[in-house]
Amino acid sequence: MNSAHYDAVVVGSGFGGSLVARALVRAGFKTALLERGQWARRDDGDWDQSEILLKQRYRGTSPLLIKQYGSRDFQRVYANEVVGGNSVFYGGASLRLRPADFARWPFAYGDLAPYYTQAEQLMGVHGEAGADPHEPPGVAAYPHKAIELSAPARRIYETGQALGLQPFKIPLAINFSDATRPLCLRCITCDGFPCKVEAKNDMASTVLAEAQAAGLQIIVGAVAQRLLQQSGRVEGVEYIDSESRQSYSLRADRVVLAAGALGSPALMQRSGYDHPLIGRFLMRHCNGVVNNIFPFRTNPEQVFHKQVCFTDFYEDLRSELGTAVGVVQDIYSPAPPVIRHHTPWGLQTMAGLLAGNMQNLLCVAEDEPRAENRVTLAGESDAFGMELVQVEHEYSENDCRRRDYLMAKAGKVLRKSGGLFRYRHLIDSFSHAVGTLRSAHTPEEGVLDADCRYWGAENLYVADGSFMPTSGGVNPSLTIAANALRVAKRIVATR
């Protein structure tokens, strides 16, 4: 077993891991980043809907065992693994949480606000300040102006206005204007796909490239096995090379977990940490897509149109349920093979033929933190000899109520736009997973303190979405990014 020593080792290269690693390297920390995936290929296959969405080109080696929707059995599900994590597949939506969303957090919106601004700058967000009717304070301007609406987006935007709503352009972390890098081609393979030309401002294309040039050591194909401990401190990380299956260890003065809300708690459990809330309070949003079939081709030019968002309903049920409702966003329509795959038997042929007449709206609803929704270790092992990650999740009645409330609102917009027939698709992805190592005021309430440091080890930090006590009603990516910058500042101050 080889060994090397670092000022910091970061496990995971998504929004949290990449940004905290960049900050530490820039502060002079000798830093290594471990990522179990490989670099995205950035070729034609990355824009092939069947390759990415059906064949799962980047599926990992180890399955997740998932039990949900009242099932008695665990199903084997394979997550994507790639340098940059979920940032490589997300659609660029970069929305802040609102001040009321922090009611159960150990710090306030104002504590995170300056880091939101920094994250927007680093991620090159294009947006229109002041247009969001529930915009939080501090958004004076975005780094770049929002682009003009494409025809499909304009249809939704103008319909929303006709219904008395206040649609606005989604703040997007996509390169529409910086000519020093590849510019967005305005295609429809963004949400759910690696960007072949690297115009999406994912962590691999931007932050990690810069950090690597500044001295960050990125070790790919590194499957984190356990944290090394001694006398209440973390001493480093042991990992397995996914190709050679050999074990290695990196010694470090500090370790930052950023393997995601499923991976980070599992790594802590494999390492023997026994805080009773590790893995508890898993959230993933309660999401669904409303699809309408129109009597005309909705996007004949096949242009980018994930541009419109509605927050009009964000606060509608907070006084009653104690949470936000969420947002409605425009989203692309998949290719016919993908639509047929997800359509009930008997309707597949017709659905494929009508794919060009569809337009969809995505509904992102807040879900409640419930202790019974959790991540644990299974009794069986994977190809690396490590216990498989086991996930148990059920939505509450109120979770579904918020989602259905948004879907009804989205349906009205689509019908007013000219849609004739409606279909609802419920999303069971864990791409928005948060909450399994929640930060809190006390060790009894959560696993981490307000600085996202583990209560039981002064040099173990968490920088992914697992720190979030509640999920809010927007994509968590920008919040994870902002918090990673906040955590990095705390770590630098300990030197």
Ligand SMILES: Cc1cc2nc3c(=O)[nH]c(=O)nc-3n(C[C@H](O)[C@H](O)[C@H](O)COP(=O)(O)OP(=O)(O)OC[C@H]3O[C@@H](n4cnc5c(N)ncnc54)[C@H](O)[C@@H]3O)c2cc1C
Contents of the next structure:
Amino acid sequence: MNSAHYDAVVVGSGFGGSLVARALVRAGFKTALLERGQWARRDDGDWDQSEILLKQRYRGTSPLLIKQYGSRDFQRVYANEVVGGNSVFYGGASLRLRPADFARWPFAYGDLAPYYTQAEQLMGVHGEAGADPHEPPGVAAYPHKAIELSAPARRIYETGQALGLQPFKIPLAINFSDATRPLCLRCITCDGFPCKVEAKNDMASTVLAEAQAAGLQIIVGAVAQRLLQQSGRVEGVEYIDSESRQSYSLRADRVVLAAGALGSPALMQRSGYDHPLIGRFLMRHCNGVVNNIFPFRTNPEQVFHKQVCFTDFYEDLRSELGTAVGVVQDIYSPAPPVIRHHTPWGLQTMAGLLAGNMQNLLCVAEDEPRAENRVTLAGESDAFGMELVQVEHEYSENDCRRRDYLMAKAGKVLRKSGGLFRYRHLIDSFSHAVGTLRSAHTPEEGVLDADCRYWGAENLYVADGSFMPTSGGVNPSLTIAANALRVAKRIVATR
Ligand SMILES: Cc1cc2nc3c(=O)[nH]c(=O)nc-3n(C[C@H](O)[C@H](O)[C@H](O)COP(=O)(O)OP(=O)(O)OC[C@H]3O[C@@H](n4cnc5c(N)ncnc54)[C@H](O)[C@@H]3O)c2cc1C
Ligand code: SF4
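Return one more block: the form predicted in complex with the named molecule, after the form predicted on its own shown previously.
Expanding to the full complex; the earlier chain stays at the top.
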């Protein structure tokens, strides 16, 4: 077993891990980043819907065991694994939470606001300050102007206005304007796909490349197995090389967990940490898509149109339910082969033919933190001899109520835009997973303190979406990114 010593080791290269690692390296810390995935290939296959959505070319080797929707059984689901984590597949929507979303957090919106600004700068967000009717304070200006709306997006935007709503352009972390980097080609394989030309400002294309040049050691295909500990301190990380299956250990003065809201609690459990709330309060948003069939081709030029957002309904149920409702956003239609694949036998040909007449809206609804929704370890082991990650999740009635509220509003917009037939598609994914190592005022209420440090070990931090005490009503990446910058500053201050 090899051994090397670092000022910091970071596990996981999503938003949380990459941004912490970049900040630590820039502050002069000798830092290593462990990531179980490999670099994305950035070839034609990355924009091929069958390769990505059906064949799942980045699927990992270890399945998650998932029990949900009232089922008694666990099903095997394979998540993607790649350097940059879910940022490589994400849609670039970069929204801040609102001050009221912080009611149950150990810090306030104002504490995160400067880091939101930094994150927007670092991720090159294109947006339109002042256009969001529920915009939180402090969005003075985005680093880049929002681009013009494409025809399908304009259809939704203008209909929203005609209905008396206040649609606005989604702030997007995509490179539309910096000619020193690859520019966006405005294609329709963005949300859910790696960007072949690296114009999406994902962590691998931007932050990690820069951090690596500054000295960050990125170890890919490195599956963190457990944290090494002594006398209440974490001493390093043991990992397995996914190809050779050899074990290695890295010694470190501090460790930052950023293996995602499913991976980080599992790693703590495997390492023997026993805080009773580790893995609990898993959230994932309660999301659905309203699909409409139009009497015309909705996007004949096949252009980018994930551009319009509605926050009009964000606060509608706050006084009754104590949460946000959420947001409605433009989203793509899958290609005919993908639609056929997911359509019941007998309707497949018809569904494939109608794919080009479809336009859809995504509804992202806040879900409640409930202790019974959790991540644990299964008795069964994976190919590396590590216990599989087991997920149990059920939505509450109020989660579904918030989602259905948004879906009804989205349905009205689509109908008024000319949609004839409507159907609903509920999203079954953990792409917005957060909350399993919640930060809190006291160790009785959460696993981490307000600085996202584990209550039981002064040199163990968490920087991914696990820290979130509530999910709020907007897509999570910008909040994870901002918090990672905040945590990095705290870590640097401990030196
Ligand atoms: C298709 C899609 C579209 C999305 N669109 C948006 C959007 O438009 N806007 C938005 O805000 N959010 C969006 N999201 C959600 C967003 O991408 C996630 O919330 C965010 O990326 C989570 O970041 P993270 O740092 O918490 O974890 P992750 O991105 O999950 O990163 C965790 C990393 O740790 C690695 N890892 C796990 N276990 C281990 C281990 N044992 N050893 C080593 N490495 C390990 C994983 O491989 C992964 O790379 C989208 C997600 C998906 C999937
Ligand atoms: S829309 Fe732009 S950023 Fe997104 S995948 Fe296409 S080229 Fe890349």
